[in-house]
Amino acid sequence: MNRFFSKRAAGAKRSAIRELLKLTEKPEIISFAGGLPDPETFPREELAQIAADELRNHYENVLQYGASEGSLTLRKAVSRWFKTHGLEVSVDEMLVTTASQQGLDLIGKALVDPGDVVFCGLPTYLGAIQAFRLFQADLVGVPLEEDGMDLNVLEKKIAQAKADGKRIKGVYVIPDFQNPTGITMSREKRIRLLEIARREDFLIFEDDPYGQLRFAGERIPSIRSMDTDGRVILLFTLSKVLSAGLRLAILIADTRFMDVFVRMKQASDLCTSKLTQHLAARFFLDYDMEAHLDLLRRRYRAKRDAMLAALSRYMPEDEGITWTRPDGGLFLWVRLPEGIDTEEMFPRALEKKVAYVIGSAFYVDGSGRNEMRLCYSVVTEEKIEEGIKRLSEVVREELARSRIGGFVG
């Protein structure tokens, strides 16, 4: 049978977090796992009135076949509720995507090369790690620092990329609350990758899930909105804004690479429903979207405070244990001492019944093996409490058992 297969899907692998979800999916277990957003922040009254209204007086248009570019209704809404953001992108640069992973699938298959350098960070979305690895990609990873990609360390990949005779093709980046991190890049990195990327004259593949989640500090201008030449194409997402159900996306680019994106959409599946994208063009013009991200901002915020303070109350103090502390997003990113393997814990942590996603999953050089990703966005404050109280039950068992082995050893 294997003589069937392209050599392509032979390369592919399965997603290690959703393999992990599945076996999270018994009520009693806890999961800081999937990167869900809380199905309590979907507008759904709002959603089922305009359904009912487009299904019953609209549905000669939202049942039908659409434009492979998307509805011109959902990017002009989007594209006026850009403008208030700071952002200035005509209609002609969008493209609606069945949610952003098929924009990253698109940008795999119009750009990518086998052998190609992709920049990445270590760690990085395990998304765009499959999608970039199925069109093979050779994927370079940038270590994080605390505001964002060590543009240092990119440089010195670049030179060694350009003195290996390997041709560069851009830097994928998740600049507001990364997945699986909850780093930001700062300002000024954003302004000197820009710098990096015209002078080098390579793309910047910016991901932009959840900028709109920002609940503490500053916000910051996207690389995209800082972009003169049209070298950043940028991925905006639904999702997390919402519903994940809808599977809407916007990939904006130059409308110079805008033709072979639509050609490559049309041979993936023609167009994007147009009724979901006719549910979000009409929340966008009947509703107020930012009265409604602020209620998404509170509900976050509120768990993602419930997690530090837990954090604090309940893992070991002294053991070179650190987490992130994001202003934004659904995700903080915890280091473990060295020695201490998350995939190897994985299963100590499933008999308290508690989850979580293993580091190495999100780093393309197979590090990050004392790490993982907790999600904090689909669990109540009352069970992220009794969560982490569990984790850090293992946690202090497996330094324990460290201790005990090297101590043997």
Ligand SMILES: Cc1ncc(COP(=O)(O)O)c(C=O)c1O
Given for the second form:
Amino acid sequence: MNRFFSKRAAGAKRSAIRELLKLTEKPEIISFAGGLPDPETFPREELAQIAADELRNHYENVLQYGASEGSLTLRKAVSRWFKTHGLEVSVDEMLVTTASQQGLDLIGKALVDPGDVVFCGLPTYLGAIQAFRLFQADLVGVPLEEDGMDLNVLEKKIAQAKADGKRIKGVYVIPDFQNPTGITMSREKRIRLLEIARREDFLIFEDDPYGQLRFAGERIPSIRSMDTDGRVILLFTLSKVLSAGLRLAILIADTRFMDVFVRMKQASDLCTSKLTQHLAARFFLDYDMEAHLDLLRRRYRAKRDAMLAALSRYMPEDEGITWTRPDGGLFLWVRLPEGIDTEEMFPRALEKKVAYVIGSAFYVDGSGRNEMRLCYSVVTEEKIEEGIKRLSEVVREELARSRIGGFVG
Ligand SMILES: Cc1ncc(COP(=O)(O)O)c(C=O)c1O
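I've shown you the form predicted alone. Could you give me the structure of the form predicted together with the named molecule?
Full complex below, order starting with the chain above.
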């Protein structure tokens, strides 16, 4: 069969996370692996009421094909809501996509030629790695610091890429509560990144699923809101703020990009489901989005607090183990001492009935072997405590094993 596959398909890898996640699905395992939103945050009663009304009274519209650009009602509703958050976006700068994963796919299709350099965080979101790789981007990793991407290293890598005669297409960033680390890019770095992009004439792909889930600290404006020459393409998904199952996001770009994006989307799926677009639009119009988001923020803050408390209670911090303390989002990131391999440790964690995602899955250069992502959003607070206790036992055993290994070796 292999002879029939396209070169592109033959090069595409299955997501390592999805393969590992299959092993964590047993009910007895406390899983910090999947990056899912808490289903209790989905406004099911409200959506059920809207759905009943839309299906009964507006079936000729919502069960029909729609415009490839997306529902005007949804785009208008989101545009108005963005305004209350300091982001001026016209409906012509918006394309509704089948969630942000499709946005990433369209960016790849419309903008990336084989060999084009796209810079990304070390580590970064695995789905973006998959999407850019499919279009044969040359993904170049840039390490993260506590306040986001190390821009001095980025400058060096730009110089290197230019010296090698490569074409730089853009940089992919998740400025707020990044997946997988929970790290937020500082305002200063956002401004400097934009300056670098202007100077070098490349694009910024700003992916923002978590910015609205800030439960501590002060909101930092998006890079897109500081953009004056249309070089930032922003992806805003409703997956984490409303429902992942609706499969809805808005791709925001300068109108000069839109025609191409619309053509790419038409070739992919003609249009995004009108039914789900209208469910979301009506939620924005008929309900209080801010009150809804406040509930989410409170819920996720309590879970983050539970995980941080459990980590400081059980994890042997003095052994050189560190973790991030995110002000929002769904994840935190643990770094174990060099020499501990979280992939090798994974089966032993499963034996103790706890799971995480291995760090190296998020690194385009295969590093990060001593790191792991913990997601606190779907597990109850009691289970977070128990899960971290189990994980700490696994880590202690691993540390002991590495000491013995070191002595013998
Ligand atoms: C940074 C980032 N981008 C994109 C996505 C994809 O989300 P969706 O396709 O549901 O919008 C996720 C999901 O976890 C994410 O963390």
